[in-house]
Amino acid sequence: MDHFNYHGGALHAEDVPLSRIAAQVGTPVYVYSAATLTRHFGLFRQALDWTDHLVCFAVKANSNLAVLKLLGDLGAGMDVVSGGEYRRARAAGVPGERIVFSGVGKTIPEMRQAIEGGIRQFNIESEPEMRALSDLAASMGTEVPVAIRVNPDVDARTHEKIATGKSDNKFGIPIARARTVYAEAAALPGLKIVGVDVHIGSQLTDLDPYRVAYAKVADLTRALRADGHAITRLDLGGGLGIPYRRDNNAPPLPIEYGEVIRETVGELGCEIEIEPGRNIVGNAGILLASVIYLKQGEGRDFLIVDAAMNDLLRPAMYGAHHDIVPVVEPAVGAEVRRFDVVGPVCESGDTFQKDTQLPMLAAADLIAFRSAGAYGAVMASEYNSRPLVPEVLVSGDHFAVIRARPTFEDMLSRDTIPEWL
């Protein structure tokens, strides 16, 4: 469920007509619904209300400060994968004790930043990282909480570029070596073992891979406790999928995901951490764009819009689908045509959909790319010297620009021409 619906023949974000946002902010522009963010976060908390838990939002999905503050004020923790994301979480008012630091390439300055600023735990991804963190923490005269990320070699049945739990992925320590690595961690200064971490991928639409992975984590937890380790937390990752196509079967609900967690690891008595990103923010956002031209090609027609692959990279990068809808609701029985929906960037890959059926549209008409709140604005660039797309947050009948579109002067000012040119 989201809060982007037609009212009186016009698509709204909550109670705000998208046409009003387009008129005031321009297009392309990302638009987020506060009500949808709130609802989706609440569903995950409800799914785990049978146990102690912390729902940590995966900041990589959408790192806008307003989005992070909204979720943080609701009680969310944050899962960060860089020093920059850590700074964003803290700038949004999230305390260090609710921030989990993940990622395979943490640098010493990033580790130091998190230790000094406060951290709930580091999720360790390799032995070299573990030793580096130990040396740093010991040199600072402190002890930091850690969980070790294990790779369970489970096929998440998702896109190969977002699968993270197979043996040939770069993430985590092979689960077969976990007891040896935990033994080394226990002997190192500056580290306090608190839990086990696992994450098998993103956009999962089947709960069975979770069952398999979490059963392996449960067995490992029992073995580690037998080895003398105090395992009090299980970080089970995120990755629950969302319905990018409205005409497909819906993915599992958070409450169903919570039941899988209860069935597989509930009897261990651990605090549960999960790190949803896409499922909280994906359907809470749309990308609003305008039609520039209708172009007749050889055997196909092109709908050229002012959004491009630098604004929404997912179709070009992953072959991802986003439903495209007109902002003005088409009349029942209105004429439809097939278009390739493309952007203005000078790449053939700047194509959002091919041979898609849409009502007749004209230059300046508005369209919306649905389910664009996750991995949209965060992956945007200034390719072709196109300004970064702005972001807007809607709450009820009002909205605010939460990231402004930079001017060309802003863009040019970041470059420096050497004196000798």
Ligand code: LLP
The other form holds:
Amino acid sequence: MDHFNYHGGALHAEDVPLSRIAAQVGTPVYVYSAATLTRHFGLFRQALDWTDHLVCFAVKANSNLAVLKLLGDLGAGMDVVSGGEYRRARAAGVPGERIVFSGVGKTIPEMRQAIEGGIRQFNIESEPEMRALSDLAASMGTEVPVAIRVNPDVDARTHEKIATGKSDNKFGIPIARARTVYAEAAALPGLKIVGVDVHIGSQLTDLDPYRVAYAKVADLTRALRADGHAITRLDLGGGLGIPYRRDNNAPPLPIEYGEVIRETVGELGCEIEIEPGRNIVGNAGILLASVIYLKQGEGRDFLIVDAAMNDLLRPAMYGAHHDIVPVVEPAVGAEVRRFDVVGPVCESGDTFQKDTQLPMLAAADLIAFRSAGAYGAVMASEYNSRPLVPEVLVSGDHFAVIRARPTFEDMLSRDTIPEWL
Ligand code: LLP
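Same protein, different form: I have the form predicted on its own, so give me the form predicted in complex with this ligand.
So here's everything in the complex, that chain up top.
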């Protein structure tokens, strides 16, 4: 459930007509609903309320400071994968003891920044990283809490570019080698083993891969405890999928996911961390755009809109589908047409949907790409020198611009022409 619905024939974000946002901010623009964010975060909490837990929002899904502040104020922890994300989480007011640092290539400056600023735990992804962190922490005269990310070799049955738990992916330490690596970690200075970490992929629409992976984590935890390690936390990653098509079977709910966690690792008595991103913010956002032209092609019509692959990369990058809906609700029985919905960027890949059915639309009409709150704005670029897409947050009947569209002067001023040119 989200808060983007038609009222009186006009699509709203909560109580704000999207046409009002378009008139004030222009298009394309991302629009998020505070009520949907709050609701989705609450669902994960509720799913884990049977145990000690921390829901760490995966900052990579949406790193706008206002979104992080909203979630942080609700009590969310943050899962970060770079020094930049760490700084964003802190700038949004999230204390270090609620920030988990994941990622396969943490640099020394990034790790130092997190140690100095405060950190809940590092999720270690490789032996070289483990040794580097040990050296660093020891040289700073401190000890840092660590979990080791294990790769359980489980097929998450998702898009190949976002599956992370198979042995041929770059992530984590093969689970078969985990005991050896934990033994080394225990012997290294500067590290305090607190848990085990796993993340098998994103946009999972089936709970079985979780069941298999978490059962392996439970076995490993027992073995590690038998080896003498104090495993008190399990970080079970993120990845629960969202419905991208309204007419499709919906993926499992957070509450069902919470049950799988209870069944597989519940009896170990560990504190549970999870790192959902998409499920919290995906359907809490839309990308609002305008039609520029309706162009008749050879045997097909193109709806050329003012959003492009640089604003919403997922269709070009993963062949992803985002439902497109008109902002003015079509009358029952209104004429429909088939269009290819495309952006203005000079690549054929800049196609959002092919041969899709929409009501008759004309230049300047507004449309919304649904389910665009996760991995939308964060993956945007200025390709084709298109200004970085702005973001708006709605709460009830008011809204605020939470990232302004840069001016062309801003964009040009970032480049420097050397004196000698
Ligand atoms: N934790 C770790 C260690 C991750 O690598 C990820 C996502 C998450 C948590 C959050 O997963 P989520 O709950 O959002 O599925 N750009 C792609 C998605 C990449 C996901 C990468 N890792 C897309 O647009 O589909």
